[in-house]
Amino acid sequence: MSDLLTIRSLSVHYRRRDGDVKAVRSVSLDVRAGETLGLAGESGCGKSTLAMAIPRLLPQPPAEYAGGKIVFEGRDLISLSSEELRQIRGAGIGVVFQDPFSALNPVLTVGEQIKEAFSAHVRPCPPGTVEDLLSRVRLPDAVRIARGYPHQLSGGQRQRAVIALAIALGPRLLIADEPTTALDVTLQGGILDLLDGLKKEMGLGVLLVSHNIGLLSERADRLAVMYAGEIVEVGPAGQVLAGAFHPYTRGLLASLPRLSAGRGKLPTLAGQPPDLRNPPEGCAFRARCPRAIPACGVSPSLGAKEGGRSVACHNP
């Protein structure tokens, strides 16, 4: 599989009066055509900032690209004009947002919003396209849904409508930022099954963002783990699940509920992620790490391991 998206040494800061928040710190990552790359980590570790930085959807200011490259199909998105970016968003990169209700325009019907995506790219929307798209995302009675407003749909239906919008123009990369967070557990599996099916049907590269590393381990081909704005481990999802190298990844996996564990408290990671207005020297996880050694006072680089895996740790 070829690299569809290549991120190199990307840093993103938020300008604030009380100090810049270094939300993404020198991140390098690839997403390949036809694969799902899962991006995991605790809340506040920079996952959503990274996801929204790729199509440059972060408001500037306060967000600022402080260095690095985002190369999509050979073009560095950071160097493109607003008009060039507008042509790539939707047609090249589709986005499924975390909250489907706020992602949809409340005063337009679902059908009008899908047609608007075509208009934004100066394309005609062929007759029947709206209903076909809604049927592809497994919405029953597509005609009724197309005529409905967001408030008339259930949460699961709204998220499927957002996915229909995201794939309307045939993108090659789909970014799904916590696409199941706003849904109850009975609907989450259906949405993830839908994304899996669309990936295979359209040959998409998918960046799937979630704080739930267990979910990603089941759904992703490869897994990247983010902590304090940095990537600390990358590898095939099955291998990471079977034997994570980084102590942070192992802590996330240990905190997953298991039927065999019986009653009692789940293991947790002590402490909190650091304040990214003033990141710590050396390894950002050092203060919480059970395997910290003196060498951790120096920031580790993301070093290659066997089997296409990488880890940023002095004592994996």
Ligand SMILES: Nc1ncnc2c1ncn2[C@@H]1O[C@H](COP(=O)(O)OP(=O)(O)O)[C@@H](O)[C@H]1O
Given for the second form:
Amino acid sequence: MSDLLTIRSLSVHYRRRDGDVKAVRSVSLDVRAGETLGLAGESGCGKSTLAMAIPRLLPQPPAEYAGGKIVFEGRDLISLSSEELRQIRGAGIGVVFQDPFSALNPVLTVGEQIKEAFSAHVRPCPPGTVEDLLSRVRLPDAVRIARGYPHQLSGGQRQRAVIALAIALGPRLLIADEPTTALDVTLQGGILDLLDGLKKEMGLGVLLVSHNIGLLSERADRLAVMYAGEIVEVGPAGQVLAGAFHPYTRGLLASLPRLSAGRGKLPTLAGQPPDLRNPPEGCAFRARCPRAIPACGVSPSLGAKEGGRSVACHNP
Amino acid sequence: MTPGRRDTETPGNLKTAMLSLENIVKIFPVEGGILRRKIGIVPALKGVSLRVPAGGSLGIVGESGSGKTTLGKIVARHLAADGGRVLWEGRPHEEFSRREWASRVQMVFQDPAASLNPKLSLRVLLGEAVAVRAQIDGQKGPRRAERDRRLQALLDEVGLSGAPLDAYPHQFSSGQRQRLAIARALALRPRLLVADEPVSSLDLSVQAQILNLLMDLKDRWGLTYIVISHDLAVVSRLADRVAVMKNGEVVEEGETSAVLAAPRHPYTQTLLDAVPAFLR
Ligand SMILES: Nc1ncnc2c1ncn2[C@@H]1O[C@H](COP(=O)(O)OP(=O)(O)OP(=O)(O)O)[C@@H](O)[C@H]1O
Ligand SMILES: Nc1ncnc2c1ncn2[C@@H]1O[C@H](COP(=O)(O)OP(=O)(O)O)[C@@H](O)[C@H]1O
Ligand code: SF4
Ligand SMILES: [Mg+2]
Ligand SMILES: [Mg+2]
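Can you switch from the form predicted on its own and show the form predicted together with this ligand instead?
Up next: the whole complex, starting with the chain shown before.
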């Protein structure tokens, strides 16, 4: 199957006076057309850096590409000119952020912003496009919403407007970084249903970033688990959740409270993730790992297992 | 009668209930315009009755805006009810001074960063609470060396052994800050702890640590809990009884295992269905 997005050995650092933060460390990952790839991991592990590095939305400085490539539909995004990139953003890759406010211009109506997206790409915006887009993101009363300013919309409506903007130019890849984290729990399902629907209708590849494994369990076709800037495990979501290979994934899943388990202590992961200014030699999980062996002093690479799964571990 | 209440298993009779809420009503004004005139009202609680026996643990679940935090704040006396009665061992809360109430009921919030004054060192943050408790007990505040020893013991209790007392909250991770918030609540040696979404702002692996800490403290300190959460799995760990709230009302209340196994109210079923299959 041909990959829409292929990331190989990508490293991204933040330059800081007290030492560079190695936020993404030699990551390889693919997103295919028509699938949702869930990216899971705890805060600070590098999920947003990886997600925003793809469309090159990270501020440089402090961010810096320290190696690897990001191939989208056959072109390496790292080597593109800023004009070429601008064309790919929006028209090829749509982005949805956690905070819908930051993605919208407060002084333009929703309708004006959608039209502006077309003119920025020197494309005509045929009559009816705005209303059509707003109804595709299941915003009824499209005429009223199109005339509204961002602050006049509810949180859920605002995020739908952001999604309308992200899909306006017909991208093939949608990157959604914690798209529902800032929303009321009762609204989250609707937004995720919408992303699912658009994926099917438009054949989109979706990179869905979330710290919430429960959410990813229901929305991701495949799941990638990130720890300390590295991908430690990838595979079909159901299989990873039912029988994770990596000791970190296993520890994390075991610590989740479950309904049927009743009372009593939860198993926990001892210790804390390493400081990304100074990541340890060898496996980054070693200091916390119950299965560590001497070989773990050498960094394990992400190796293929059966069933489209892979894991970076010497002793899974 | 509250619909869905299981009358066969009354949650402790009036005598044994440590905390009783009778018909609590809370109405917030809705203000609008530049003059902030009252343009409407939000009935946040529409007559809530609940009881918590000493040593018990009551979970409160419900969607956003259903009134959970408002109820918790009324119990902790951070907010006054507009109707109904709050009773401590049968005595109306008005009979207790602010400090007497604070030494009985403490509240821990979702966002530990927002609930700890960033300008205060641990020594001041926790020391104040220890001094208040000493006053309530009719003692003089302990001297510095003795106070520091007590503060260290308190930090031991919450798994922050050896944290420097001259450190400030921002020097800690969010999980550690939640431990600090719990330590500060414990410094008053309360009997009832109201925990409002105590883990929902924390990372997954840290959530389990804080839930375990809450379980430990309950046993070690003989605490009684009210645990507010939108997450049924969290509540099922910590609470022996659960109340389900919707639109300012309790729609179902009962033993946690019974409610989860056979919910009586359709809304409870909706909440159950929202739990991802692999976490059931
Ligand atoms: N200070 C206030 N002024 C006006 N209305 C308020 C105030 N506090 C709460 N409300 C309203 O009261 C209702 C109940 O709010 P509350 O915060 O108790 O809900 P909750 O169940 O804790 O929700 P969440 O799960 O989002 O924390 C809501 O309609 C809310 O908007
Ligand atoms: N602008 C920045 N400057 C310096 N360090 C940063 C910046 N943004 C993120 N970091 C650091 O990079 C690491 C990864 O952060 P991030 O990608 O935001 O993680 P996640 O999205 O998984 O929470 C963290 O150590 C974070 O503190
Ligand atoms: S490589 Fe070694 S230390 Fe790392 S997770 Fe595997 S067993 Fe543990
Ligand atoms: Mg992030
Ligand atoms: Mg609340």
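So that the term is clear: the rigid core is the largest set of C-alpha atoms that superpose within 1.5 Å between two forms. Residue numbers count along the first chain shown, from 1. Please read these numbers as outputs of a predicted model, since none were measured by experiment.
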### Task
Classify G271 as shifted (yes) or not shifted (no) between these two forms, where shifted means its C-alpha moves by 2 Å or more with the rigid core superposed.
yes
